[in-house]
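The chain below stands alone and is given in structure tokens; this is the form predicted on its own.
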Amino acid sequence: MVFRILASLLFIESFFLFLSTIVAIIYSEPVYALIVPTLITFVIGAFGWFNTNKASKQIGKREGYLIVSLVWVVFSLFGSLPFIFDGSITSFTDAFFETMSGFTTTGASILNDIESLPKSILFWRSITQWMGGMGMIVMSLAVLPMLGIAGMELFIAEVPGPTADKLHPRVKETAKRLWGIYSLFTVIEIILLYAGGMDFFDSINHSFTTMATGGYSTKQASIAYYDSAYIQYVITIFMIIAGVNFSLSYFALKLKFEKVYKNEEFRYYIGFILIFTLILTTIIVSNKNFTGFEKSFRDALFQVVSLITTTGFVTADYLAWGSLAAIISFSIMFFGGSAGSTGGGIKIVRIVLLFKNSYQEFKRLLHPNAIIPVRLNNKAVDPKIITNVLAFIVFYILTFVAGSVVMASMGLEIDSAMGSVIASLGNIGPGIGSVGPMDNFANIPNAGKWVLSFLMMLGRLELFTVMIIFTPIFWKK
């Protein structure tokens, strides 16, 4: 069943490769680099499908976690073919890194001349992020009825956050609604960006990567290329939307705004954005290179939203704002978006529960016999969830430390090692040091790129989903 589902997902990937081939035809570009990968992906998918006719129809927890983990590797292997066939990336390591960065919506790139790439390759690069944003498994639940059987195991393993909100009792219907909302916001952003003077092709690409909180741009200078307050504010708004739990977006579209406002995670999410924006605006205004309040506020807001939602778009070099601004920006990278959003990171709800549980410990010290639960949205949180949250955060920090040590052992300066790891683990893109907002990952050693690729997948799938596969208990009956 695992091979059958992976084969069926390759059909989806071959479809989007074919769309990129159409883009090549529209812009009179050579189609070889895309049509060959399309055929290879489709044929191998068909071979796997027809040779697993007798597969079991049951999907248990083990199969669910295995499928969700393997699909990112399989998609990245086939997705790297267009870069190699086109010659835009000659190294397989670099091509795999760029593609894994796309599918996991990390946005870390090794390309030094993005504008020189054919439009069809740029489109494929952006579509990898749009596919990965909502997740290939959630997509498959929406378009492949055969995955409706025991599909909840895949849904839980795929949807980021401590809980997986369902908008409908049937998982397939939930997936369809999530993809419907995701597609609707993408189309609206395309229209608004095009209306603001961005050309149609760039509007499509940037809308894909904004809603995916991916950060790939068709320009080497990212959003800084567009010296337009309108474009930057539009992208900022949609980054904020993409960082919100999509179930809240569903309620907002149903005009149930009270449910959105009363959601505690949402209020903290907006609160963190405002607080960090005010702090960075103050730092920029007090800087000698102050260029006006509106520009300072816009740069601060854009970078805070870009980092907290783990999108990774850039309009300014936050490392040039001074040490304090760099430390604050680095700290924001750990936060992440809301649970059930396309953002990476630890997630706001986990940060909130950590703070609340820590505060309740003071009360427990004074009243050791009292039962003092942690509450979220005026409801007591199950102690099992608190335990899971604490374990996740500890594991996240340990992974960050271990990754930083490994990268430092490869010759990276400590700031670059830490920056590359949090940028990959948090699915952010730009970090600090030599992988800051004005640089990229081209100079990372090949071994380091494989380590960072693994961290991208680990962060995208919330650590435990991947790491459980490497435990002996997973393979025992």
Contents of the next structure:
There are 2 protein chains.
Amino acid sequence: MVFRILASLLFIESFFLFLSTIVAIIYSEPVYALIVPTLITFVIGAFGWFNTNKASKQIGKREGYLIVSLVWVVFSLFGSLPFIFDGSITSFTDAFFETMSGFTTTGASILNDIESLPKSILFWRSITQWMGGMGMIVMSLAVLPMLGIAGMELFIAEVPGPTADKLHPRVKETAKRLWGIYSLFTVIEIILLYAGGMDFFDSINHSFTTMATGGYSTKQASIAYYDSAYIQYVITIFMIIAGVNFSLSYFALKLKFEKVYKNEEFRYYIGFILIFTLILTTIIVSNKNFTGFEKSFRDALFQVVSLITTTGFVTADYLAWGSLAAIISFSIMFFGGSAGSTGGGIKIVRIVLLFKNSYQEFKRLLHPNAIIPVRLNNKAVDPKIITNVLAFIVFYILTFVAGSVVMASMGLEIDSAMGSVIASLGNIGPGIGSVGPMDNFANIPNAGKWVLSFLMMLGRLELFTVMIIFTPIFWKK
Amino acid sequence: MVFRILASLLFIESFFLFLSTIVAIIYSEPVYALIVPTLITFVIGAFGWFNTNKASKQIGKREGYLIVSLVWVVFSLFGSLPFIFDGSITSFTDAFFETMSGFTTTGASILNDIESLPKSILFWRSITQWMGGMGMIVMSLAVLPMLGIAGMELFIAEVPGPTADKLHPRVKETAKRLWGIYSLFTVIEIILLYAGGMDFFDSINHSFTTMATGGYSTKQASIAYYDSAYIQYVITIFMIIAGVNFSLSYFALKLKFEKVYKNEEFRYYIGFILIFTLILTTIIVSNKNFTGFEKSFRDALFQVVSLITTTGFVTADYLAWGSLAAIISFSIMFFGGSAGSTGGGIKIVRIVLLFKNSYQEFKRLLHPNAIIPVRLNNKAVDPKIITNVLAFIVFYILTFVAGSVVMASMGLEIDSAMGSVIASLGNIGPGIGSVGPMDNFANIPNAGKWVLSFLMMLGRLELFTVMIIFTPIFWKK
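Given the form predicted on its own, state the structure of the form predicted in complex with another copy of the chain.
Complete assembly follows, chain above in first position.
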């Protein structure tokens, strides 16, 4: 049953590999590096499909968690083939890291000379992020009717945030709407970027990786390559949109703006962006290498948005702004986008619930016997959700610490160890230290790349979905 | 009312200042630096006492939090006078920092040449820690009958840990027993250290600061000064005892050993010490500068115990053991002693509850409608306590992050900023970076010393007690 679903998902991967093959044909590039993986993926998918039984029983929670976790591993295994066949990445570890970084929309790269890669390979690299952004399961729910029966379980396991919003009573309809909005915004961004003078191929790639909050660029210098305020602002705006709960975007498209601006998570999300931008702008302006107010504001805004949405695009080296800016940038990495967005990290709603609950704790100190609920959007939040959110945040931080210890044990400096871990766990991309915005992950030891790949998956699936598989209770009858 | 209690507590401080005066007389040192503060404290205490009305009404929670917070500030103000009058510390900021560091049992020092100080000043410095270890309120509860009426409120606000154990239905009796055990262990340690060849004066001082998990030493080199395995093991054992819930020590003294070894927090506390010692020993042994197995084990054990109990004594430079050892040491700083001990930090029981709850979260994922309680010592823990513990841990980490940002904004490197903050907030003493075990806090900017002093108080009173005073709900009628 689990294998059958994985097999059917491989058809989807082979479809997108086929799209990349077409790109290779268009640009007259060697085709075999893409057509061979397309066929392998298709054949193995078909083999799995015909050698498993038809779905007879309902998929349970356990199978749901297993499928969602495995699909990222399987996709990354097959998705790394083009890099290997093309020869652009010679080591399997590196290829797997690059692909997992793509599917999890992390955007951490081991490539030192991105412009030298064939366009078709770059396209595949961007499309891994676009697929991973909305999620393979959500995608398949929209496409494959057979998953409908177990849809909700898979949907909950994959969609980020403490609760999964439904735009439609039927999961399949919800998934269709989500992919519709996602595609629509991607197309609009392509048009706007192309109108601003970015070449068509780059517009497509950057739009894919913006909406996925992925951060892969077709340029080694990332968005700093484009010395255009227009392009940088367009990308900033679409990063902000990608970091908003897609349910809210859906309401906005239906012109129900009240639902959007009355949403507390949205307000805090915008508030955090404004506050951090104000702080970083002040820091840059007070620096010696001040290059004009608009540029300082734009750099600050772009970096804040890129980090809080966990996109990881770069227009400036935030580590060059001094240690205060570095610590603030580092702190922003823990925030993350909104629940139900493509952004990674802890997520704004959890941070908000944390602060609200802390304030309620003070009240509880003074009135120990009163029942004082936490309210969000004027509704009392179930105490179970509060406990879950707090447990998640602490677990997240512990995973970060444990990961940093492991990376430090491989010889990384403390700041690089912490930077590489939060950049992976938060699905951001660039971190601090030796994996800062001007560097990449090429020099991380191989074992470290596997650890970071695992952290990317943990972060993308919000810890519990993956971790539960490693607990005895999961396997208990 | 609040003033009257503070005034009465000043009598206690003046009594201990008087003890230090006697030490000055014994060692024929200038007496005025101690007798003048003794008199000032006594006179102001008396003035406050006679100009306030007798306790008429019950002390409420609000007054309790206010008193407990203010007493540390007031005590540090008066307690810094000997350093200033003696001239051993010339700046008021430094003197206040050193005294707050004493009363909160942090042990972070700005002194560069401790051996040059008069013995009476060193004695006062050690006694601030001894007073702060068990807590001024707990002390006064044992001594001052007038506080009896509000005792429990103050007791809860001051005693560390999520719940306050009562050894006796009457608060006053509980306080008496706690101080009795505390004094008894201090005396035993004095005898054992003296028997091991430490001079009598140093034995007293080190016993005071061991049992308080304070970490002030009469030697610049701290315990590394004593090249005696016996002395180092004795101090290690008493640090371990000081980090145990004093209720358990009480049971142990009554020979109810079963209550001790069946206590889950105690088991985890010992378990964490053993595991971390094993890891650090392995690291030291595999280092190039390996100097024998016993010495490596002793250094590792001493450092682990010193950090987990938040004492802060030093026998070796853990930063010289490589970046992995540094990160592990840094992580241990977040643990802290047991609830109801003199140790600071997050406390073992909170860490244990956190892990237990996280495991239950997995179960809740699979059975969302079941009520799955967290159990400690075979009893279900109230979900309110779980929420409080989780909120505390996250708040602790946030305070740590915010503090690090502030310290970095004053020009400290990232590791020094984080090191100085956790060393203060956790009431440890030495941190990492420029405030590591071989350095001190003298070079921190003045503003930074005030921030760290505040963090020490926050940490000692476990955040909420102090923070609640700064919330609007506290002042609302």
